[in-house]
Amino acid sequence: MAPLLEVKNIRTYFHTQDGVVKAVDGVSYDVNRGETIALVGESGCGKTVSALSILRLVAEPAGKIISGEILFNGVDLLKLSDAEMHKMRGARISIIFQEPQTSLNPVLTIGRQISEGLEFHKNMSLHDGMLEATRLLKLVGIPHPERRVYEYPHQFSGGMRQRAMIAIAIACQPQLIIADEPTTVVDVTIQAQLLELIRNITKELDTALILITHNLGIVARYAKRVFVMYAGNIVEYGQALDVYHQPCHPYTAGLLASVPRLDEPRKNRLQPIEGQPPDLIAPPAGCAFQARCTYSLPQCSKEKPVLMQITPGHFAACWISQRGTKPWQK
């Protein structure tokens, strides 16, 4: 059976006053029906603009998709009309933003920002919408529904947005949710609850889930496989458990080793992944992280790897992992 959503190479570029900015730059991945990824890595390296250009919401004019196919179903989302991608975007595919506080309306209730889309996709009336917003309320355990329903934004907590957020994205009962950093504003506690919440939904409707998080911490519990971005490409890709446990590129395991774990004495401190990421105006010849690995070889500075298949269903990017040695695995 064919993926759900194929993303083929894709290129989203912002043209500014410095230059054009490599958001994206060829990145490809694919999501099957009812599956869980996860993109991850540092902010700035492209997760949210990629998930963004699935839903061809990347801010124009210095936005813009340059090339590759994003396809939904078999459908070429870039070849759509802007009616047909309307129709298309909270009925078939829908978001968690990562802010609700800045995503919500703060003019409309909340109930009212979960029915205009009912109303839109699925023809109900004002009155059902109402209606099937308070039962999503209570499905995203928001207490007190049929009166919260009438309420605000800004008469929310941090967390309580995020659910609302939560109900808005499942309203119409789309094939894909895309989560992007959805337990960034919440606390230790309430980022469980929502992901749990996020898991336990998606599963119920059979719905496919792409998870975009700097967090590697939360995702080996939800994911199925996991793509690793740096700037604007992916460098490691593979089931969870083999990226968790056998990390590829030096990336990857610096992300890992930057994470607290339980496991471990108390005394080990975290080891942070020294230096900033590259310039995306003018990225280096070779691999992009390349300045900030301790493992480099001087192929590393001069050509740029591409993804290769290092053991069964586990690519990587690094011309050290192809050539058979990971010296940061312990």
Second form
Amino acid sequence: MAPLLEVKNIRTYFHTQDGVVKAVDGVSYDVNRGETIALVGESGCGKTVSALSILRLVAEPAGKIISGEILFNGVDLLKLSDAEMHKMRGARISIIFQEPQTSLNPVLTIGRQISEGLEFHKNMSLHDGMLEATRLLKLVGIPHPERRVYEYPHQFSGGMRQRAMIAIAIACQPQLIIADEPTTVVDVTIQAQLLELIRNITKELDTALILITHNLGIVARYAKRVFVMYAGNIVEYGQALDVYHQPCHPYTAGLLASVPRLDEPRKNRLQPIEGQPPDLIAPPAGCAFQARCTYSLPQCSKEKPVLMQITPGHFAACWISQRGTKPWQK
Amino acid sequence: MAVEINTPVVFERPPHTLWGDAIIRLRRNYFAMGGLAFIILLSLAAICAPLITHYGFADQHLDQILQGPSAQHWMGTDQLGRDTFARLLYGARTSLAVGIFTQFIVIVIGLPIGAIAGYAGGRVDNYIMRFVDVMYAFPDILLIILLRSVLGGSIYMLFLAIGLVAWVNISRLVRGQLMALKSRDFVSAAKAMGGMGPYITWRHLLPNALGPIIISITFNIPRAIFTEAALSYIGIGVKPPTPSWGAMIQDGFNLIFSKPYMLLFPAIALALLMLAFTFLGDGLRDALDPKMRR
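Can you return the structure of this protein in the form predicted together with the partner chain rather than the form predicted alone?
All chains and molecules follow, beginning with the one already shown.
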């Protein structure tokens, strides 16, 4: 069966005063029906932009999807008319934004904002929409939903707002949910609750999920496959456990080493990745990670590596691992 | 967590709309309610003027000109021997009507133009706002004089003429507010749920801009009343002997040193009305902010 979503070689550029920022530069990935994948990478590597590109919500006129295909159920979203795209957003694909504090309208009740999508896509009346909103609030674990549905965002705590955002995203039972760092702004205990909630709901509704995160720690637990992004490119992808245990790209290895782990002795210090991601206006000629890589070869600064299969189903864009060595493995 | 579906839901209380909530909050604001009460009382008094005073607004008592307040004439008489209290009551009809009806015209024209410019942005915004700038730069009184000569002399055309000049402020305000609001995250969130431009403007952006819009309108009301006064002074406002507060203030101003009460009473009336609108406007702005909900 064809995958639900196939992103093929998209390039999303931003035209700024200083030049063209190649935020997403030839990224491909796919999501199967009901599957959870993770897009991982540090801030500014193009994760969010590549996800917003799916919904065609990149801020125009500065940002533009230059080329590529986004096949959703075999239909290229980039070729749809605006009206057709409106029917897609919220109904078939929805998104959970990073910051629930600012992503909810302060002057509308939570219930109204949940029922909005139902009114657009299911022709529900406001009354039916509010009833459904109450049910959804209950579903995402908000106590006293029949009361809460009439409250305003500022009366909700951070974690509850994110639950409300989840309720909005699942309202029309979309086939794909994009969760853009859904747990970055809440504390660790709430993070775990929210991720469990998202997992349970996507499982229950058989919804595919793109989990965007910078935290490799949560990836292995929730996602089936992982795509690691660096400087607008995917540098490694494969089954979550393979990537987690046998990273084939020094960047992934670096990310893993910089996550605190409870099962290691305390005296082992965290290993930060030194340096900064490259300037996306004028990316380096060779491997984008070369300047920060401790293991780099002469070839790395000359030729840009492409994704190659290292082990079955596990791909990496790295000259070092493509030679069959992994010096970062202990 | 178990996922439950089809659980019956019982409503504890009726749905609250933005305005429903606002009215509840407004009722708790005594200053705003005082302002509203004053405006309603004044409107009733203006409508029922013949029941309150037996003097007509044009009755001249030539043996009693320029008198101070007395039992017979509560607020004295003017230079034609007309009862000031009666003229104040009848004048409230003109002034309230000018103040309020021009705002309807201002909203009907200025709000959509500002909203379209603010939401659409880019070239549309540029064209609309350049037109607004031209309107803004044109001297108000000159434009009203021009419009008065084209539209004719009736009082309704006076509302229209003042409204056609005053809408630019609101459209600039609305446009500015929308420009700032449309880059907020909740707008992208609404778009991501399939919301289209007009819906997002109406449902998400304008309610967030209501506070400043209402403040601006409440301050526009006294301005319109003054504009009418200025027009009456140069003879293209309401036609004498129809009284208006503006015209009465202008009359009183000429005799400010010899007969100060002629200026005093209409000036106090206008000041109180302005204060009432300001309190009401302040109260409405607070009431429309959901964060004030208790």
